[in-house]
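A single chain, nothing else alongside it, follows as structure tokens in the form predicted on its own.
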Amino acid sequence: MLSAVERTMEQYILGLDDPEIFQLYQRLPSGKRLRAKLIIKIAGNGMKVIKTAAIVEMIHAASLLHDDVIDDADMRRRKPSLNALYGNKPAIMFGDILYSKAFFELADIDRRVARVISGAVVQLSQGELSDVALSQKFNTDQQKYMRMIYQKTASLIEASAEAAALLADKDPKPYRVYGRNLGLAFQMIDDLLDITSDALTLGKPALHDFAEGKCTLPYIYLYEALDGSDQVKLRSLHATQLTGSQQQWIMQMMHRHHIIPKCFAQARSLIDESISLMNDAGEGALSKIAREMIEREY
């Protein structure tokens, strides 16, 4: 059914009757289509379901285009980003087009679904703004970090699961919690992989987030575990181009204070709750998606 989602997205873009826009669309990397998979697994393969999945994936793609411009990222999923290929202005405007087209099509789906998804996009935009603000200084507030990743990442996954439940006439509450937990854990694992994976696997340098000014959960926990002089050292390395020895020091401190297992256990706890909810609802396929997400390498 993912092929039907891909065809629907392409039809939406072709409907704009603009070869330049279609060329930009063809350069977009498809990614895992996690949100589309969730919608289809929960609600089946009806036309409204396929359209909703396509709309959500267009919204997600738009957010990534804007995110790459904000972060000055030249790679996306191990391929050149659109802003690297065409410049920031075309990337931003193409993101706006994807958002606008998605909302245009969303109006014909279902009023309840439209409210859930559009509400998530508001949250997503707030999360982007919060991410920029938090990157301006060394953040040690775990609550601010969790709120930001909920808004920026988890809100749209939460909305995907809830919208699908509404389309399928299922109780939306357990699916909403499932999606929220999955989204939070997804971002937490992403933040861990930035530290533990090699550059070839990631498609970007290791410890890239910290060098770019992002103070993710592992760094917050590490800061709390360090003594005064080492805290000062960690702060001094924030948002700088790290040398090999500096990277090695950070990794040694992470290992010494068991930071990676601590963060993974927190993500694992969220996934375990999601699996339990879906097992109770007889949704074995959704439990499988959750397990695969926590075990991924990129």
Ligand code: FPP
Given for the second form:
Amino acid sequence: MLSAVERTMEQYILGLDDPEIFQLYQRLPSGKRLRAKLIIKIAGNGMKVIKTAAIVEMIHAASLLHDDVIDDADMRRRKPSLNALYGNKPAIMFGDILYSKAFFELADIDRRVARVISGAVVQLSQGELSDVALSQKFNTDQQKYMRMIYQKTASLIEASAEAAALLADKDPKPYRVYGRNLGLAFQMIDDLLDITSDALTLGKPALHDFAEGKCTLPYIYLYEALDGSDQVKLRSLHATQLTGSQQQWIMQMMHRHHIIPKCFAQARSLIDESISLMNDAGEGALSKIAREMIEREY
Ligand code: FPP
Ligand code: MG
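Could you give the coordinates for the form predicted in complex with the named molecule, as opposed to the form predicted on its own above?
All chains and molecules follow, beginning with the one already shown.
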């Protein structure tokens, strides 16, 4: 049914009647379509469901276009990002087109669904702003990190699950929690991958987040585990272009203090909670999606 989502997105873009926009659209890497999969698994494949899935994927794609400009990223999903190919201005404006067209279509779906999705996009934008603000300083506050990843990533996944439950006349509550946990775990794993994957596997340089100023969970835990002089050293490396030996030192410290398994266990416990929620609701297929998330190569 994912192909129906792809077709719907294509129709929305073709409806804009602008070949240049369609060309930009064709340059977008399609990604895993996690949010669309989730919506269809919860709500089936009715017309409104497919449209909601297409709308959410367009919003997600728009947010990544903007994020790559904000992060100055020249790769996305192992391909050159649109900002790298065409510059920041087309990437920003194409993002604007994608998400405003998505909202235009959302208005016709269902009032409750529209409120849930648009509310999440407000969160998403607040989360991105908070990500940028947090990366200006060396952040050691775990709560601030969790709140930021909830807003930046989990809110739209939570809203996707809730909107799908509403469309399917199911009790939205367990689906919300499922989506939230999945989203938090997804971002935690993404942040781990920045440390554990090499540039080739991940499509962006390793330890890129820290060089960019982002103190993700592994750095917060590492800082807590280090002694005074090593804490000073870690702080001094924050938001700098790391040399090979500095990268090695960070990796050594991560290994010595078992930081990667600690963060992974935290993501896994969120996933385990979602799996048991969905098993209780008789939604085996949703447990599978959650399991796949944790089984991403990290
Ligand atoms: C990726 O984070 C970023 C997000 C999940 C959210 C981005 C949100 C905005 C730019 C707000 C604007 C919203 C719209 C709809 C235009 P990351 O940089 O940690 O992940 P990455 O490694 O995949 O880049
Ligand atoms: Mg980014």
